[in-house]
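Given as structure tokens, the chain that follows is alone and in the form predicted alone.
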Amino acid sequence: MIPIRLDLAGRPVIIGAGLAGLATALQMAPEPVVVLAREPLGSGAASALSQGGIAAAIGADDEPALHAADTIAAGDGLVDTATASRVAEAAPAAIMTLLRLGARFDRDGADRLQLGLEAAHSRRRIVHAEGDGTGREIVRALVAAVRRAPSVTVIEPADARRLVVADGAIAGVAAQGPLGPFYIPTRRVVIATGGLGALYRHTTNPLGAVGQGLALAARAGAALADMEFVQFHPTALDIGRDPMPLVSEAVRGEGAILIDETGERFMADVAGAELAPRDVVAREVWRRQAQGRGVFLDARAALGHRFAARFPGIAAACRAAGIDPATAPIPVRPAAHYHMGGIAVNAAGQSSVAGLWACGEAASTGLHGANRLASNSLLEAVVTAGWVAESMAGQPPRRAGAWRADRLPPAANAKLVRGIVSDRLGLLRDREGLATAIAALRPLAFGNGPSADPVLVGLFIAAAALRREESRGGHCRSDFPNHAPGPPRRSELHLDELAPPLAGAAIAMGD
């Protein structure tokens, strides 16, 4: 029988220890909470890999309404405008919160926060740290704060394997810990497990980012929203590493250009050029490479020998591969980077299952629509963590029942799914490929093997993509290249719509 952690019973449990999870834990203080960290704190989270920065309208020529407008424009018709306004309004305070927690952001000669420019932003509003080390610095500060917080119990490493549901509400979390399996009875759980980029062959995400939190929520009965919208970063460093190092959008913000192997600047005639929305730039890069062309980011004229000082992390990754970005173009390719969809939540971060919240990349708040605006991800994680903490604090602890099981499901393994997802659910999709993916994924998703949870997440992406008979933002179909007529609509799916025998009828709705 799996041991019950009675010493932790009733405490809120936060699954995930990236920026969203740590921020939630800190903002729950002084109430005792439990954080399940899949890897030692500070490692394994995509937050720490974020280079570009965190967006906030704090410049003299800026205001939250402009930030919200840029967010809405980038989201290609699907942004929840109320959420965009609310997040943009909260952004300056979020920066102050991070400063109070010890984050050290870059400053100019007058000791003001230095602001960068990224794609689809109308103002310089990107706060960054160590040039291209923003996520690393923020996570460092939050880890230190969590280590000091007496209200936070961290179990590391701990891999959540199942959410237990009783009478339609969360009753507990079953996990694998450093000393074996354990069960925490609780009525309050937050999923902050990040994204799903590692379901793809080419990704900038940690290899543990296989959508495990989404699978946990779906198997507990929660609705998942906008699963078809996967953002591919157009400039991952193409040197054969897995995951791929990121070449931040901020490099293009400083004037770097995209060229092919002949030296042609192929984005020059595209609206916005290199600073067009990410989905536009990524598809242009992909098209060139599909023609057998090499693609490079050329920062020689824009930055030259200043490159290493402005972007030390990127420069180091390039040098390790024998590339000097001051004197040579950087080889790049698109890679799965961010998921706009996730667990459907309301304005308080609550899912459709009582007692289950989500924040950060694992949640679908409607902020990003069909295409995330650069540097809104770290911002969303900090802001929505506060909303979730406030909502959970307003829910009094309730007694949770025991759970009896002899063993846990196996650890997730995405090896079997990466090929299918990459080939059929990538930058360009069509009905035949999506139907092929669904046929291959469905039997595995409802099995008991280690691939079941990652495969289930891939199945949700494929089903949602098949239903959406249009191209919009990060979802592009060759057989439906334009927007669908009528008002844009968000998508939503439940597990029982995909499980045989109902799945055939549900998925065929677009016929």
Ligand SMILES: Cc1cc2nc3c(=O)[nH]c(=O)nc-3n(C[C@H](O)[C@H](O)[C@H](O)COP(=O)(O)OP(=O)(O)OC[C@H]3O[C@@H](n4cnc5c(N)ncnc54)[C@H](O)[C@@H]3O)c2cc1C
Second form
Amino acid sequence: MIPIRLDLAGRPVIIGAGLAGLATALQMAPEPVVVLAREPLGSGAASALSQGGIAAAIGADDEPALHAADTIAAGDGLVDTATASRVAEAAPAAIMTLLRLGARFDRDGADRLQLGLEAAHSRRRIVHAEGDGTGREIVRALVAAVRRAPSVTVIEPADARRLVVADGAIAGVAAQGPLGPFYIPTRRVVIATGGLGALYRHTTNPLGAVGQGLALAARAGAALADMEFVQFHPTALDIGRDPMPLVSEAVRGEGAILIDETGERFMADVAGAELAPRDVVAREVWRRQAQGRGVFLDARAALGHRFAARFPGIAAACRAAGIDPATAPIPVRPAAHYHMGGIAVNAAGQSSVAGLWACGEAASTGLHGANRLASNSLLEAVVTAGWVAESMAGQPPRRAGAWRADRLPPAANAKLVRGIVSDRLGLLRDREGLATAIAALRPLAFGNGPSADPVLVGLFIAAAALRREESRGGHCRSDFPNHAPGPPRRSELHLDELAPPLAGAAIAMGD
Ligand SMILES: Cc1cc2nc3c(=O)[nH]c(=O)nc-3n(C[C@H](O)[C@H](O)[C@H](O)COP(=O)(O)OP(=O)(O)OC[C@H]3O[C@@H](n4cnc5c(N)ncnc54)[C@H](O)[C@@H]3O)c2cc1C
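Having looked at the form predicted alone, could you now put up the form predicted together with the named molecule?
Next comes the full complex, and the chain you just saw is listed first.
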């Protein structure tokens, strides 16, 4: 029997300690909360890797309506416009919140926040830190704030493995902790487990980003939305590392161009050129590489010897591979980078299961539609953490349920799934490949092995991608190359649509 943490019973449990999880915990204060962090605070989170920055309309020539319009344009018809306006309007206050929590952003000589430009933003509105170390600085500040906060109990490392459901509502969380398995009875759980890029062979995400929170939520009965929309970043540093270091869009924002091995600038005739939406740039790069061509990001003319000062982290990653971006083009390739879909949530961050909230990359708020606008995800993580904290604080405590299973499922391992997901669910999809993926994934998704959760997440992507008979944003079908006729629609899927009834049900327990 797994030990029950009665000392923590009833407290809201936040699964994940990236920006979304830490910001939720801090914004719940003074109510006591528990954070389950799979790796020691500050590591294992995509938040800490983010480079370019966080978008907010704070420039003199900018306003939230312009930011929302850019977000809507990038999302290719699927952005929830009310959410885009709400998030864009909340962005300046989110920057203030981060400053209050101790984040130090880059400033100009007059002590104003420096604002960078990124693809598909019509204004300079990217707040950044240490040049390209924005996420590291934000996470540093939030980790320090959490360590100081008496209301936050962090269990690290703690790997959440299952949610318990009773009477159709969340009743507890079972996890593997530093001293073994444990169970916390609670009626309030937040999934803040980030993205799923590590299901792919080429990714910029931490290798733990296998979408496990989505699997936990789906097994508990929650709807997942827009699962087919995976964003591939066009310029991951192609030097054989896993995960791949990122060469931020901000480098193109500063004027760097994409060239092939002959030196031809192949984006010149595409609308928006190197700063076209990510899906457009990623597919152009991918097409060249599928023809056996080399692709490079050339910052020699735009930045030259200023490169290392403006982008110290990227310069260091290049140097480690023997490349000096001041004098040589940087080898790049597309890599799975961000997931627009996730746990379907309402305007308060609530999922379709009572007592289960989600925020950050694990949630699907509709902000990103079919394609995320750069630097909107850190923003979404902070803003939606506030919505979740507010919504959870208003919930009366209820009796939680017991854990009755003998043991926990094993730790998630995505090794088995990476090949099929990369080959069939990548930048270009078709019916045959998607059907092959579904046939391969379905039997494993409902087993008890270490690959079951990553496989289930892959299965959701494949099923949603098969249903969407069109190309839109990050989802591109060679057999349906255009938008479908009629109004665009978001997609939603439940576990029971993928499997025979009961085969993958959450571990349902009585009180
Ligand atoms: C290289 C890179 C650069 C980026 N640059 C930018 C940028 O400049 N601007 C921008 O807006 N966005 C950027 N993004 C995207 C952005 O970083 C993420 O979308 C955002 O940080 C997600 O925050 P999060 O808190 O939701 O998830 P994360 O920061 O990934 O945190 C997830 C947390 O959940 C934990 N976890 C996962 N599963 C479990 C489990 N079962 N039990 C317990 N804990 C678990 C993880 O260990 C981690 O602590 C970038 C992403 C990458 C990879």
